[in-house]
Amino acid sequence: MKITRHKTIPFQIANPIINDGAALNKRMNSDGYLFFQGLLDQDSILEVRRSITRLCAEAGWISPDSDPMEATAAPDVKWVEPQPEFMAVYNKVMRLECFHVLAHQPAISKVVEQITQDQVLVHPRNIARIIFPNNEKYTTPAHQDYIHIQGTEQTYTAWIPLGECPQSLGSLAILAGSHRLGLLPTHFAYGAGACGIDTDALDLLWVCGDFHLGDFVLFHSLTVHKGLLNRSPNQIRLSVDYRYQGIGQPVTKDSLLPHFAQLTWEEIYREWRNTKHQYYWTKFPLHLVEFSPKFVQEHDVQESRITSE
């Protein structure tokens, strides 16, 4: 029977098969995601939403009668990557070290692990999302990670929302097992990644919840995904993306660079407290391999138009 593609189901809750490898490679190679609850540090998270939204708050994006941590967007603001005044708040989000720790939870290096059977390599470009309400045009579209890290194909994407984050705030929905499908062909789209899939053929569910502070999905570099829309009257979705794969494994450089690669490293971290987080993966003899432009030439595309409006 055909699948009705707007058809959802909730999340498959992995907590019981935390401690069993066996049984987190035959989920994650069956479904392409694994999706936790209230592993991670709780205090970790809302020190990296209070630190975005004061520089948000400094930026004129919150709401002034308003506590920042509540992240209410003031009254027609909308802004997105890459547009200017955008990236002037993201290289501030960029130099803020706990953004960056937070990386580096033991509960996902430990799930990574047993799923690579190697020592995890922890991809320093991590990536920011602020995300406005209301604003369709500009909701991340469905894709693979793949095509923008390379490297090598079990590569997994944490996704960790920096607070509640119900469906109508824009969680992530996730289209299970479509990683089995290979590299899909891609499109021109609005969104961050600028590069769509039409799934509209493909005969699989999406899956998607509520998230609550501590969880997080993790998921194969080709699983393909998409943000669901801030429907949200005027709360700012606030989440990180975080990379993870085994040292053995190729890696490309632009993987160790930051993201958007605006700042050099030297720059991010001038004013971090301890060093403990930084240029760790020099430590890892890694095989280092090239990115290839190839999957990803609309962005520049993208860039120029959204940039220009």
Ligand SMILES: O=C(O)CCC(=O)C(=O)O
The other form holds:
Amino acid sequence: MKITRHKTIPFQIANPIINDGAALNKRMNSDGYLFFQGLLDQDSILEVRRSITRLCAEAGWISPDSDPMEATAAPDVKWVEPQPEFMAVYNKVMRLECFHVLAHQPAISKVVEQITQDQVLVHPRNIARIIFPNNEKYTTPAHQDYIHIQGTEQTYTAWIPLGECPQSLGSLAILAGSHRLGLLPTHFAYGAGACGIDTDALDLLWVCGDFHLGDFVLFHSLTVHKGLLNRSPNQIRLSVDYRYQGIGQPVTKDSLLPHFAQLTWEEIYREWRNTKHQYYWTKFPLHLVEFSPKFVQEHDVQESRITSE
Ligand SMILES: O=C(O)CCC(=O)C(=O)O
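Please give the other form, namely the form predicted in complex with this ligand, since only the form predicted on its own has been shown so far.
Zooming out: every chain and molecule, the one shown earlier first.
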């Protein structure tokens, strides 16, 4: 029998168990996610927001008479990845030092270290999201990250909004406990990743909430999650998602490349002021494995249609 659940409940807050490795593990194992409030450095997040909104403003994506930090979209602008107009700005975002450095927030690594019981590898393939309002067709579909990352299932994504992000601005929802179902079948979908999962028959609850500056949600690579529709009248939702695993686990070479791999690390690093967070993964004896295209291959043809729309 098909059980359809539409009920959504609030995130369970993990701050009270932050220093209790056993409790963190227990909750990650049962729920597939951990939601933390106010742990991240606000100034570092705002620096990334300032840098990205400046690039958006230069591209004419921000309403001309507004403060770029408010991320008010210019009328009739609605680009999505991987359209060339989007990628022209996105590749500038990829060059931002502060965007990559933010992935190394100690608060995130400390949690991942307790879960993996290993030294933490921060994947360098960092992702930024620039989500225009009321673009339902391209809202991130329900999916599992594993098919895009591979290496080890024990990879964890930290999703961080670059500012206040109420549900109405299109925050992230998590299907609690869905990682315990293993890898689920996918179908083509518009929106980030282009692979969707039909969740109607899954007897699980969606959890979500309003994010405040400094909040983040960390989830397992098999945890089903989706973007909520950005229903704001004109505000762009800005967020980043970063990935973490234990250094002893396998990792694909692709996870060590820049997102979309349109730029080289050399190009990305050209104007950085500090070298501390450059090529840091090359110092570790990593267990490199190949990425298998078998999970996404069938969707590629359709994905190329998005580019030409
Ligand atoms: O921010 C989004 O819309 C998508 C984020 C996502 O899918 C992820 O963090 O894995």
